[in-house]
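Next up: just one chain, as structure tokens, the form predicted on its own.
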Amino acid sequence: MRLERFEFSQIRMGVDTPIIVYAPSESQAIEACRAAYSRISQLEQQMSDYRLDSELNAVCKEAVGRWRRVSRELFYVLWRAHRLAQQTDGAFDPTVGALVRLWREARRTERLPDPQTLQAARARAGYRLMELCPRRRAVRLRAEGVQLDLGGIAKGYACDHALRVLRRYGLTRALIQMGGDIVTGDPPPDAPAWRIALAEGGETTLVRGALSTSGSTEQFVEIGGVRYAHIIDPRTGLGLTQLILARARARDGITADSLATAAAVLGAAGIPRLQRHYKGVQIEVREG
């Protein structure tokens, strides 16, 4: 059977996302897509912090002092999140959403938050005051104005959703990109595996796994002569200062994505601790 080469894109998650199949046809090529393209739309409404409307947002508000159940998908998420906060010592953290936020607005204005306003944000955020339940799939918050965030981590996790939806319209041969974030299922009929142009210069193959970066290089701003990068340190509430490019492979998206953003942040010397956690994952920074 001769497959053709079909590539669509659409914003999704606030950034473009390129999906390139191979397909016997166009049609069965556009609803496959259409159906991934839905898939991430879906977890972008539960796992979105710019939509008032989200179900993390929901969370932000209801589960203060008390449990609220949640989606299979966003605990999944977030327990993930959680356990790789505990493994980095809040190196990678899904509740800076109240830092987060107040850096976006430093971004724009080009100005520092005053001392006492990164306080009150740093005493809205930890690891610690996130509580998750398994047993009844809920979330409680020890803190008001807790805001989770889940940028570094649920791209990725998007793009391994939309590859099983692709998979199941019997798509198999597909990329799909969100950003910094790559998802790859079997590689080109007439190649062993897909090229990827990498950032910096160069390229790189991937197939049937992930390929995700992180870092200061490209979105960044200059603040009373320091560059301060899009990448919240934690330990700080500010934008990351080092010139850094963290790069990290693995299975599957959602590894990847969120090894990315932690080894961001640990810079080179934090590589070790991620791969005695998560075996077989190849993890790459540059400092400069």
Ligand code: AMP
Given for the second form:
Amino acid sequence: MRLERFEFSQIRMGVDTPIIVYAPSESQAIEACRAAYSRISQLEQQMSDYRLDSELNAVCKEAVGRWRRVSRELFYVLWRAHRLAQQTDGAFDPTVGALVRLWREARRTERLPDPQTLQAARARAGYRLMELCPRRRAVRLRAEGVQLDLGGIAKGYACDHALRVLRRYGLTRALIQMGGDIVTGDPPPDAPAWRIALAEGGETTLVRGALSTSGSTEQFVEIGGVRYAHIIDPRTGLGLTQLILARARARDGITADSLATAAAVLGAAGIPRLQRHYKGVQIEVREG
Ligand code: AMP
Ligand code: MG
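Form predicted on its own done; form predicted together with ligand AMP now:
Following is the full complex, with the preceding chain placed first.
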């Protein structure tokens, strides 16, 4: 069967989300990609901190001091995020939302938060403030004002699920990208693998796997000659100030996405520790 290449692009979770598929016809490609995009939208409704009416934001309000049951998918992503937080002593931390909000405000006003505001937000962050109960599939927050943030892990997960949708439609030769997170299925018909251009120049290949890039070079605010990246260093409560580019290659997007973010915080020194917990994952960090 002759397959043709189709490429679509939409915005999801605040980033460009291109999908490339090989399909027997345009109508099949459109139908499958429409379903894949709507699957991503559904996950966005569950996991976005931007959307006021997301399930995640409902949890932040309703789980303070009491168990709140959540959807299977949200529970899984929170559980993966919490486990990575434990494994990295909180370098990766899905409870940094209050600090992320301060960073967004700093980007808007081009001023750092004052020390009291920063201190108050730091008191509302820390993965130990989030408890999970797998049996009840429920979440409990140990303080008022904890803002959960899955921005470092949910895109990879969404790519994984979009790929599954395409596969259900019979399209296995596909690539999905959400910002710095890429997940691929089978390669194009005429190639052994997908070719991926790298931000710093050059290219790499990827097949039936995930590649995520994270770091301080894309999104940052410059204040007083210092660049603060959109990734929070939980040790300071502020954006990362060191120049760093972290890349993780894994079998699935949720792993690559979350480990790339973790590696950006931990730096090259954190690679062995991450690899101890995640066998077979390749991590590369460039500093300076
Ligand atoms: P990524 O682009 O995948 O590295 O994710 C960056 C996003 O993760 C940020 O925009 C925040 O939403 C969130 N985030 C920031 N700092 C952290 C952190 N230390 N641990 C986990 N997620 C974070
Ligand atoms: Mg990430």
